[in-house]
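Only one chain is included here, represented as structure tokens and corresponding to the form predicted on its own.
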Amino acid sequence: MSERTERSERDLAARVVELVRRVAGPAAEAEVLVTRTDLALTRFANSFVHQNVAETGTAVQLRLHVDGRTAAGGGSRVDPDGLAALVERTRAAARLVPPDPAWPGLTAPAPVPAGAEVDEATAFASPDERAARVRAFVDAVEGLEAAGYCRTSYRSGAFANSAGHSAVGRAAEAAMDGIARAGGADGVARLCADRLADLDGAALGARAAAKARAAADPVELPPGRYEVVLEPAAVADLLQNLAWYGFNGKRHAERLAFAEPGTAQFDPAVTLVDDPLHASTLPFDLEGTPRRALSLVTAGTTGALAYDRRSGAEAGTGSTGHGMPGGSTFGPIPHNLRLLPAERVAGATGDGPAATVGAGVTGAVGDPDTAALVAGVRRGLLVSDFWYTRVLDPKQLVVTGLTRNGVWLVEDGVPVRAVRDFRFTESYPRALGPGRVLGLGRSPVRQPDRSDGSWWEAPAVRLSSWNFTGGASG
């Protein structure tokens, strides 16, 4: 089935390129991406599965440059009339837009990596297989209220352009995100993996339940700066905002990003790699550029930014494989960011599975990796998760947001009591700046994002200071 699907998508992409030649003439430049997506989601609430949904769709995206003008269009109809209509309306749009003197041209023919191996059992998992993990999660919380989801997704794509470049690829992913509730306290566990078989619902449920029970009867602490241990779910929010606002080549050219290549902006413990081929993602971008690992920060020094073809041409660097929908407006964004753990900093693209969660230590500290960081804290806070984060100052990347799903006061290396949620206001680059990272865990956990192949992978992190400005309702 997968080979037939890839062949069909390849044929569709080539057909659209040929239609462009007929409609707009041989001088027209066209690039086409055809993607098929199979997304399945099993939701649960009040400890019961309440929704199982599945969606399959094919999307065709066309970008056309003709007579010095550029226009883009898309659609979901793949019959001959639908493809012809897409080409006609994109050609009509190109007549109406202003000239595009900065058109960067098409991606030249180039080898495209094979990408990570696709797990067929995940790509076409059944509702019963997802429900089995939900059952294991619910059983593991032992009577607490549970809610969340288990999802599987499969994407296959084919690219073609009128310069003779083509590419195909496939990707599959599984993710689970669940909470357990004890009274008014929640505990969370989430994980993203290439294989559904790597999602252990019982381990995730046990972790969430232990965190929820440990978060009961929280006390209120005064605002101020505290040393913190951030668990991987909280670190994922740092990575997402750093990617969107910091390493975006277009925003850097507009002087809206903090990143300055060649400058030691982070602690030497920090190495950040955008590594799409580390997990199952399509091995090429919207413009057909092959994807590869991109070292954004090495041992604290900012080294690179993400570019698509347009922003890369303007910067004189070329594309880094980060063409994406909306990139002409917001800019290219790394979507597969890894904060390398302590023992892997020397090998930026080292392989090996991310550690699972839920084993070993119970209670406030969910795993031995985090426990090792907490043990060094004289007085500080253990933070499970951030949410509702909003950027106040994009240039300095000052972010405000809330903690959730558990915060604990740590004294002499031991979590001694649960704490009410805080609001915080912090510059993410400053918090990770030179001398501020007191420790990194050794077991990274991949956190799910949207179902389009985005993810964030990080270990727990110990930081010298985090600015909490008040209670969550303040």
The other form holds:
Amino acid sequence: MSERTERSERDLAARVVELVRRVAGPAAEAEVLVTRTDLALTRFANSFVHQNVAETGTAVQLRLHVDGRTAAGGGSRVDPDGLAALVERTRAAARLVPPDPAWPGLTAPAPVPAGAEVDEATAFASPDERAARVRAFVDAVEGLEAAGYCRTSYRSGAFANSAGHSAVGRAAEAAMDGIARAGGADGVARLCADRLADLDGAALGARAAAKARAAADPVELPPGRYEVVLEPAAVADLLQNLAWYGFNGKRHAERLAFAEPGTAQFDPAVTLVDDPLHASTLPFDLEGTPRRALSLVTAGTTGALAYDRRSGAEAGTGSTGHGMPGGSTFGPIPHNLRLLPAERVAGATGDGPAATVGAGVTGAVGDPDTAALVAGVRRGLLVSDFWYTRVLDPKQLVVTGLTRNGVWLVEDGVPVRAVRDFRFTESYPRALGPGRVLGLGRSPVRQPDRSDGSWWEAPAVRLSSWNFTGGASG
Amino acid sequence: MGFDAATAAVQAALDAGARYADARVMHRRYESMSARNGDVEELAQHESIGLGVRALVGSGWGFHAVPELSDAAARDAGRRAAAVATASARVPGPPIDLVPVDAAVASWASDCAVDPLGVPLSDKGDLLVGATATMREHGADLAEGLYQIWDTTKWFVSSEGHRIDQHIRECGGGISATSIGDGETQRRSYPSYRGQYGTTGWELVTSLDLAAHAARIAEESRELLTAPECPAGETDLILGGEQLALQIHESVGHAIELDRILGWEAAFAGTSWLDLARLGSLRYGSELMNVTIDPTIPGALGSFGFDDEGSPAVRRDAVREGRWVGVLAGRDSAAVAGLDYGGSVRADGWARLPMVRMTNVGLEPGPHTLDEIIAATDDGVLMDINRSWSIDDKRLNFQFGCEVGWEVRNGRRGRMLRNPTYTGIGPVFWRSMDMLSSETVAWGTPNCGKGQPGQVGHTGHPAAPARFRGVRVGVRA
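Having seen the form predicted on its own, I'd like the form predicted in complex with its partner chain now, please.
After this comes the whole thing, all chains and molecules, with the earlier chain placed first.
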């Protein structure tokens, strides 16, 4: 089934390129991405499955440059009439827009990596298999309320352009994200994996339940600056905002981003790699550019930014494989960021699976990796998760948001009691700046994004200061 | 063809054991154009058509979506939806009922004087290019303009006898100017953060007269770079209508979503501070606070003829004289809560499950004007146009940033202030509202995120400027 679909996507992409040639002439430049998606998600809340969805679809995206003008089109119709309409509509649009002198041209033929191996059992998992993991999670919370999801996805993509470049790839992914609720306190467990078999619903549920129980009866602490240990779920929010606003090549060219290549902007403990081939994802981008690992920060020094073809041409660097829908407006964004753990900083780029969740459950702390960081804290806070973070100032990447799913006061290396959620207002690069990272965990955990194919992998992190600006009372 | 495919899918789901099924065929054409610094930056057009079928087996829901409308594909989708629903029963919940609704056989279309997809691309491009060029000429480092158009036709069929088709046209746009200073950026937008949107034709965009405001917002964005910082402390706060629309959206609209109140969104979107046991008695805000749920407002972005469960658009109260009296509900959530109405369920496409969504949730106008509110304020800050928004998972603790603020001293608007923010707790904040303007605009929000897989909702928020006493402002990093 999988090979058949891959051939089908390749044939469709080639057919659209040929259609463009016929309609717009041999001088027209066209690039086509065809993606088949099988996405399924089982949601649970109040300890039962309340939503359960599955979707199959094929999307065609066409960008056309003809007579010096550029237009993009897309659609879900893959019958001959639908493809012809797409080409004609995009051709007609290109006639009416102004000239595009900065057109960067098409990706030249180049080898594309194979990408990670696809687990067929994950790609086409049944609703019963997802439900079984939900059942295990619900059973493991032992009477607490449980909520969350189990998701499986499969993508088969094919790219073709009129310069003769083509690429194919497949990817499957599984993710589970759940909370347990005890008396108004929530505990969370979240994991993204290449194989559904690597998701242990019982282990995730047990961890969420342990943290929820440890989060009961929180007290309110005054706002102010606290030393913190951020668990991987919270660190994922830092990575996401750094990726969107900091390492975005277009925003850098517009002087909207803080990142400055060649500058020691972070603590020497910080090494960040965008590493799409580390886990299952398509091995090429919207423009057909092969994906590869990109070192954004090495031992605290900003090294590179993400570019698509247009922003890369303007910067003189070329594309880094970050072409994406909407990228011409917002800019190219890394979506597979890894904060390398303590013992891997020297020269590591992408081997080894992310740690599984569940080992060493001890309550608030949750795992031995976090425990080692917490042990060094004289007085500070352990934070599980961040929520609803929004950028106040993009240049300094000042972000406001809230804690969620558990905060604990740590004294002399021990979480002594649960704390009510805080609001914070903090500059992310400043919080990770030189001298501010007091420790990194050794076990990274891959966190799923809201969309499959994007993920954020990080260990727990100990920071010298985090600016909490308000408590639950305002 | 839409009705045929939907009917086949529903029948197949019933044949496979569903006790209820509905199906939606949606055909959507989307167009957007963005311009930057006097050039068109991107023109994108997208067309999508497909079928989504929902089946109820026992107490379990299942949903399956396919991009094909052939009889075979539709029947297969119906069978698969029933199979997914059967799997849901492995982790069963309480029995599910659906509150009754008349099985409508109807057609509905939104008002549209000028078909937005019929306006020549060159005209639409000239509008954005001209406005962004003007902003550059007047000092903006980054001048941006955008419009978006959605043209959607739906065919809905249910096993209870619904057969409804709707044609909904939505569009809107706006401009913004960003100035870059030493280590910071300042932005001014018109008429709103992402523009103004409605369920209407291109006449909405024409009425905005983007070109007439381009020079002003560019100059204001530069002026903000040297304006004094918004002071930190507690003061009287006057909010412009656009910011108040977002305040309503975040701290009222989401809080009254019944699926959140029931805990169905607990892991992701969050829950709500509201307790159903206090529906009808809980004091949400001051007596000036009258909030309605009204999908019948002509031209507002949350308007429709029928929701995606076939319930007709009906106006309801959510907050009356400060008391919480109503929720946004679907047929299943209403039944669980013991309520007798749904009507607020929508999906953002054929491939997505319909879920509880805001329609037009808005604040009824008051007796004053903005000038009267300013004149009645001795010491405060006026803030307008949203810049950032964040609220906790129970919809209580919020912090908003606005693009611009002004001092208000002795009844007059004074100096411009930069980086204005305010923060508070929802019911405390709403109880502090003591003056409300009559100058209502139904602001459209085309980017409301909710659900897994994620969905983008279109909502409307009638709002007018208002004053709030003793609010904390000027929070900084």
